[in-house]
Amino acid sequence: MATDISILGLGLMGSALAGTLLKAGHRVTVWNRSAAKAEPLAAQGAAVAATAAEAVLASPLVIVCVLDYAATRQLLDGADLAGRTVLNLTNGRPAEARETAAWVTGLGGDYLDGGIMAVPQMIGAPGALILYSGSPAAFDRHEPALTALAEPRYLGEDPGLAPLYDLAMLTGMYGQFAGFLSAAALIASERRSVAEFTESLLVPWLHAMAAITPPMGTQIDAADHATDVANLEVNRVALANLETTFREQGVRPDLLLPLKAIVDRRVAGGHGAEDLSALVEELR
């Protein structure tokens, strides 16, 4: 069913959200500080609001996708939020989400926070995921419309959960990139093809290693770090060899050194027989 939805913020992601909702048959009102960014969406049938407050009044569901939470509060300040759901798809921290939720509900609105696990080009396509948390009633009410954007995953009533999981997933992503960039620099030090190495060797290896992470998660939940494979002492030696090799090859090991330091610390504390999962105890 067609729904009235307003979008505040028409950067690459906001524009992708609005365009996808229009294609799904929803009635979309848009607003952006730079009015020119609304023109392509107006050509697709979107209504263009003169002010953010006008855009809020146009729809029961108001999606905000701007730079940060401060900008979100600034845009919504003075708008009539009573009876409306504010869905904040702005990247931020759990504490900010909880504070914003309290502010919105104090003005009579419902609040949902969201973490977009996709780039703009993925919105509306298979593989896109958006995490949601906040008002369960608001999520149930708007889920049919939100499904047009990406697979919706509701995490719970605490509005801080979506940004928490979002940042945790980004942490995993940045860790993967750090490993890839370090490996690429090592291969490039001998003028070998990074593209060939990545496609034929690294990606299949990473897929194989990904199968280890769910059992690691179980170990962490149970605080049981026994292992029958490479323990921390073995990994300590491997990381020492990596650091030495990087330096011998004229490559900086900077992205690996924090991991090496924590392994060294855990082993020095008498935990060399444990699994890599035990490193989480050093981070708590």
Ligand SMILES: NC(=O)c1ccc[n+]([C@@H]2O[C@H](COP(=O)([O-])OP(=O)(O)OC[C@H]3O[C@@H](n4cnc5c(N)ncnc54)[C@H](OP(=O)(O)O)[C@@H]3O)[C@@H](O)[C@H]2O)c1
The other form holds:
Amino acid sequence: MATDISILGLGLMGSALAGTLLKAGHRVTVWNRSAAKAEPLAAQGAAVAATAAEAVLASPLVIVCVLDYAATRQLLDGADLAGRTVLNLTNGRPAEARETAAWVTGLGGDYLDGGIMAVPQMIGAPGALILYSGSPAAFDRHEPALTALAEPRYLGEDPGLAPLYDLAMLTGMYGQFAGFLSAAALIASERRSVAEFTESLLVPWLHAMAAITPPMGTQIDAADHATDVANLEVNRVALANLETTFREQGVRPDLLLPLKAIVDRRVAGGHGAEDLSALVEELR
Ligand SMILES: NC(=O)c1ccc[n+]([C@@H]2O[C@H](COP(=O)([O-])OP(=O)(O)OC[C@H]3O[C@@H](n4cnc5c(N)ncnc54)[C@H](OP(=O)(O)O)[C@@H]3O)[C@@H](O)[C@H]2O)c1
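Give me the form predicted in complex with this ligand now, not the form predicted on its own.
Full assembly next; the chain just shown is listed first.
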């Protein structure tokens, strides 16, 4: 069913969100600080608001997708938020989401926060995921329209949950990139093809290792770090070999050293027989 939706912020992501909602048949009003970015969307049928406050008035669902929460607050300041749902898809911290939720609800609006687990090209296509948290009633009301953007995953009423999970997902991603970049530097140190190594060896290996992380999650939830896979003492030796080999190859092991330090500390504390999952006890 076509609904009225406003989008504030037409950068790469905001433009993709607006374009996808237009294609899905919704009535879309857009606003951006630099007006020129609204032109391609106007050509696709979007209404262009002259001010952010005017865009807020145009629709019951107001999506904000800008650089940071300071910009979010700045552009909503003075707008009449009563009866509106503000959905903030701007990347931020749980504490900022909670503060913004309190501010919006204090002005009579509903608040949803969201974490976009996709790049602009993925919006509206299979594989895109958006995490939501905040007002359950607002999520229920707008879920049918939001489904056009990505698979929606509602995490709970605490508005800080979507940014928390978003940042946890990014943490996993950056850890994977840190491993990939270190491995690539090691292979490149022998002038071997990184592309071939990545495709034929590393990616299948990472898939296999990803498959053993859900059982590790179960162990962490239960604080049971017994292992029949590989103990920390074995991992300590492997990481020591990595560090020495990196140095011998003239490659910086910097991205791996923090992990090695935590393994060393856990083993020195008498926990060498435990699973890798036990490192979470050192982190929290
Ligand atoms: N791109 C991605 O792959 C991706 C993926 C997931 C999540 N996100 C999140 O989506 C959000 C937007 O990212 P993007 O890639 O669209 O960034 P972008 O292309 O750099 O666009 C930034 C947007 O923020 C606006 N903006 C910045 N400061 C502002 C201010 N003080 N007042 C009003 N508007 C302001 C810009 O307006 P002007 O055009 O006037 O400069 C522009 O519309 C970020 O939080 C990002 O983390 C992006």
